[in-house]
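Just one chain follows, in the form predicted together with its partner chain, and it is written as structure tokens.
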Amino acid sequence: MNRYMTQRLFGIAVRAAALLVVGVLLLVIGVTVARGGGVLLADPSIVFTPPGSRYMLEGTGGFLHAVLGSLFIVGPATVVSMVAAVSTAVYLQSDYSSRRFSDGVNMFLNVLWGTPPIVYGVFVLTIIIATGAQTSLFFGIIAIAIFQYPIMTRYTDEALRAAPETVRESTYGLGATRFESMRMTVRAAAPGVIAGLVMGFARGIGDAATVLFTTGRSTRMPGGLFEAATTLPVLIFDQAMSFNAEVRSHAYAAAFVLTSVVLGLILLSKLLAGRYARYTPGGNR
């Protein structure tokens, strides 16, 4: 086989690999839409109906509890995580820390980024056991916030890194303090920061392993901060293996809702990044 043959074969193999990956994506979305969309079209009210008393056994009622649980857990977690992530990224990027220190912390952040989410779940559960508390919405928020923290820090860090150096130079030149200069830098990096926020929300709302042990897998409406709750991914996980076809069909419907939310968020983050880019220095190139 001469080298031109190899070259051609390689080109075909590479195209096949890309085609395969795209095909799998279309298959996954197609199955979710076909199955879940069918169930939702037949009875759209299950998204807004609270679960009945024997919901997990007979599928009476709907999964409003999981929708609300997801929002009540991932919303606050994203806010907490965002504050921490922006602060960390600012500390590492601006004139607060030495190069050496920020390299070291970045190493730890990378390791946290690669840590499986179930570890965060077990960690928070260990805290629950150690303090004698009950699994609840509150601990779900903490677990998701820890899970999102390295992801969002990475996005924010990248955004700050890409912010034009002139912002810092000119604010210092005008006599701003480090804090004031940092605020302007964050504003200049806003598109990236907001894209990171939305991506963090999307990752948080899709994760099941962190909240599996920490929120209590409740089958009732969320009652308060220290009451058990559940989220959409956990609900899907619990329903997927049910023997009752009605209950399983709810899992498909929930999967459809979850997938649309995640895909919508990604689209939103791309659109936001594009829209905000006009209002930042150097953005409208």
Partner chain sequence: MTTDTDSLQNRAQSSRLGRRLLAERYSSYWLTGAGYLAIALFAGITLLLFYRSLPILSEYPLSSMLTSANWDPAANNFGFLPAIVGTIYVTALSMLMGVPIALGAAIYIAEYAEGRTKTLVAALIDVLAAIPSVIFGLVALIVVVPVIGRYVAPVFSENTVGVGIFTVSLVIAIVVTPFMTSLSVESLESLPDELRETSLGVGATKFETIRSVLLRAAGPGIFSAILLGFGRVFGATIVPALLIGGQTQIPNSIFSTGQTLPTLIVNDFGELMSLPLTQSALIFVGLMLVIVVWLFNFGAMLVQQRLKRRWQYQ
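The form predicted on its own, contrasted with the form predicted together with its partner chain above:
A single chain, with no partners or molecules, comes next.
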């Protein structure tokens, strides 16, 4: 087999793999839209209506409590995780730490990124049991923040490393301190930092395993930081196993809402990254 034939076969394999990935994605989205979209068109109020006390038996009501639970958990967790992630990523740069130390920390971050989300949930559950506490929004925020931390840190670290070296050199040449220089570098890396923020939020809002053991299950509206709540992924898990056909149909509707939110966040990250890229060195204004 000559090299031209090898190149042609490799090209065919690459295209086939790309088509397979796109095909599976379109299939998942298509089934979710067809099943969940139809339910929402028939009864849009299920998004904005809280469920009744006998919801799993009667199937009356909606999943507003799960939407609010997801926002109340993932929103604060994203803020906490982003502050820690940006601080860590800044410290891993050459101005503050050695290359060996930075590579070692990045290795551990990669391990944390690859750790199954349910492990984070079990870890926080261990803390709950040890302290004699109960599952609540508070522990869900902690679990999601820990889960998001390696994702956002790696995104931010890569963005800072990819920032133009001229930014750091010019700031030092003007007599700036390390803090002032890094602040300008973070600004230059804003597209990557924003992408990490949005992707971390999307991963957090779409995760069920992390909050499965930490927030509990509830059909009531979130009532406080230390009360049980539920999220959209956990709600979908519970509804999909119901013997009630109407409840199972609501699971598809909730899956449609969740998929739409995640896809929207991914598109938003691309748009924001492109917008902020205009204000970075070398960006198109």
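Numbering follows the first chain given and starts at 1. Between two forms, the rigid core is the largest collection of C-alphas that superpose within 1.5 Å. Predicted model, so just to flag it, every value in this text is computed and none were measured.
Is residue 264 one of the residues whose C-alpha moves 2 Å or more between the two forms after the core fit? Superposed on the core, residue 264 moves its C-alpha less than 2 Å between the two forms.
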